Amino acid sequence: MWSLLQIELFKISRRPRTYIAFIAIAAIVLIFQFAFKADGKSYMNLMLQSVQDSFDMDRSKAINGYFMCYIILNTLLIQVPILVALIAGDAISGEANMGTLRLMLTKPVSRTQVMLVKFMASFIFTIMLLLWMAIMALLVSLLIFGADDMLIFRVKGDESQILQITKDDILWRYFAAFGYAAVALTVIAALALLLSIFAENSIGPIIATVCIVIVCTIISNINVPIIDRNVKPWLFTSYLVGWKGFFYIGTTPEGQPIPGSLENWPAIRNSLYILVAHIGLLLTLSVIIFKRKDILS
């Protein structure tokens, strides 16, 4: 099993599209960092214009590495599923396209092992992508902008809120958020892997995965009661941005922030359970379908 995984990781490392994802993340992050370094004060003044008199944080310190990472994650974690699909969507269909799938299955390994190895390799790629994102978005931002208390702009119901988290209460939240993102993106990898079984060209599974994510995301953001009750709870896209919950700090009855707390941990925990259930279901379907598939190429 370990030998198979090493071979699969070697294959991924040899594909040019693997590095497209890392280059794209680096480019987007650097553009954000340059823009905020050049004119971040204008953005901050716009966001704080409704609380100019009541907010007492030094605005020159509001744009710091922690704040930049949060802004970048809000943008990138919507786009990263496309990058994950580039690799996972090629797992089986790429082998079929090159004519190596039948040859691979003549080896003394089961189809279940093949599918599990493909999934593990896609998962490792996802983790590497997130680690690269953490280096670029968090570490590099801290080196450029420094560390200080972080502001969170949030819309809750009909109200706009600004949360302030002290700098000694932030880092663990990012570790937790990246861990949550790893689980969420693994769902995308499992979906792309499943779709790759049905194609002999990787373009189809990649496009299909992206389309499914887009459609489900749109449905997840439609505020219609019947959809809210009967559809949204079953869509994995309803939980992809659950990582934000780690930055919603709990408060006392008097409204004072409680350091080290979370506003709604049960909701975050349940979201993780649902995402893990999606991974298990998609992977199980992949194994069952692949074991019954006639390999013609």
Second form
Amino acid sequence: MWSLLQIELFKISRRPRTYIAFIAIAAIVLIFQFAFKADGKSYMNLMLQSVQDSFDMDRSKAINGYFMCYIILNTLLIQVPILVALIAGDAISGEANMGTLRLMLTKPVSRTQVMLVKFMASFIFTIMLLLWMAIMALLVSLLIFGADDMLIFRVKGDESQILQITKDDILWRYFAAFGYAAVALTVIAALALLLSIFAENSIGPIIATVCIVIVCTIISNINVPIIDRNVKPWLFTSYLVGWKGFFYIGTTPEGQPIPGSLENWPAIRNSLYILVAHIGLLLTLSVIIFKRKDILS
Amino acid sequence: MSVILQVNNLSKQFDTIKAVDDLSFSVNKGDVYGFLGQNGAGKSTTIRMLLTLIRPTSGSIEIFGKQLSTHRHEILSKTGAIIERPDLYKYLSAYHNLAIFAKMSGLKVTRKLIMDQLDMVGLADRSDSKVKTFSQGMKQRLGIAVALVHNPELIMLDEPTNGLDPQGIADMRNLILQLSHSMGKTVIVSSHLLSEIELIANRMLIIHKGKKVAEGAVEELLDPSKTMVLIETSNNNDALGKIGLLHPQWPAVIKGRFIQVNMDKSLVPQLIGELTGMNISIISVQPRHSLEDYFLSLTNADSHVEFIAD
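Switching conditions: you have the form predicted alone, so give me the form predicted together with the partner chain.
Next comes the full complex, and the chain you just saw is listed first.
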């Protein structure tokens, strides 16, 4: 199994398309950083308009490395599923398209092993992407903008809120958020891998994955009670942005932030359970279907 | 000769199409077993079932005395294959392609092992070149290296001469003969190029529309008594009547400008003498005895009468 995984990672590392995702992330992050370096003050003024008088934080310090990373993740984690689908959607269909799938399956390796290894390789690729994001969005931002307390703008119900997290209470939240994002993106990888079994061309599964994510995201954002109760709790897209929960700091009844606390840990934990269940279900389905599939490519 | 592969009542149904229909045959150790059929006859489907790429609808496959369905890993570790095209990772070098599949075959990969194998197929000097820069013939040679790297006992080659130039075809023929005669391997080779099979196989199976049409030793299937003779005369209708009268045991029909007679080749001079003696001028006589004619005569027939020659 380990040697199969080594082979798989070697193949991924040698494909030029693998690096498209890393280049795309670097480009977007650098554009963000440049824009905020050049004119971040205007953005901050706009965001703080409603609380201009009551908020006592030094505005020049509000744009810092932690804040930048949060803004970038808010934007990027919507697009990253496409980048994950690019690799996972190609895992089986790409081999079928090249004709190497049939050669691979005439070797003494089980189909279950092949599928598990493809999944593990997609998972590792997802982790690498997130690490790259962490380096670019967090580390580089900290180098450019420095570290300070972080402001979180949040809409809760009908009211807008600004949460302030002290700088010594932030880093662990990023680690946790990246960990959560890894689980959420692994659902996308498992979905793309499942769809990849049915195609002999990688474009199909990649587009199908993106379409499913878009449709499910739209459903997740529809505010209709019957969907709220019966559909949304089971849709993985309802939990893709759950990483934000790590930045919603717990408060005292008087509204004072409690360092090291989370507003709703049980909700985050339940989201993780549902995401992990999705991964398990999609992977099990993939193994069963792949084992029964006739290789005609 | 011990049986290395035994197929019993193998069938495969794709939706409404029966690609392989109740096929039974056996391959002996050391055979070069020709697997013949027109395109769509069911050759590739059968070979894919032998390699577990396709699940049979019914029937059983036994290789090395063990059921394929329950001993897949063990059987595939002693089997090498090229299925249709030698498709490899085009973005990787010859060395890396071979190393990947050697590793998948359970081998401990060393540079020497890979280079020796590349040397065997004449690609040692191109070991670092990416496969996308290779000609079809070079890809085929690399495909052979991949199929043989783990020293398999049984080798399955599905249409191995597809896309090769005449030199490549000749090289492939020599390699198959070498594998069988010098190295004692058992080779199953499918093709629609029947002249190729005729030159390399000692036993063969002909299938048509998924069904077995004939199986047996090539020399038996090429028995002179089954020779077809094409005769062109000055009056074919008259000649056909005379042949029917003189030799009712020889099936004869008019095909285009020829009379096709199924007869023993050695009796052709006698027939010519008889016809010229009846004032029928002979324009041409073409004894046809190649496997291709035999194959075509069988597969063109509407009915499928099984013919077994051992």
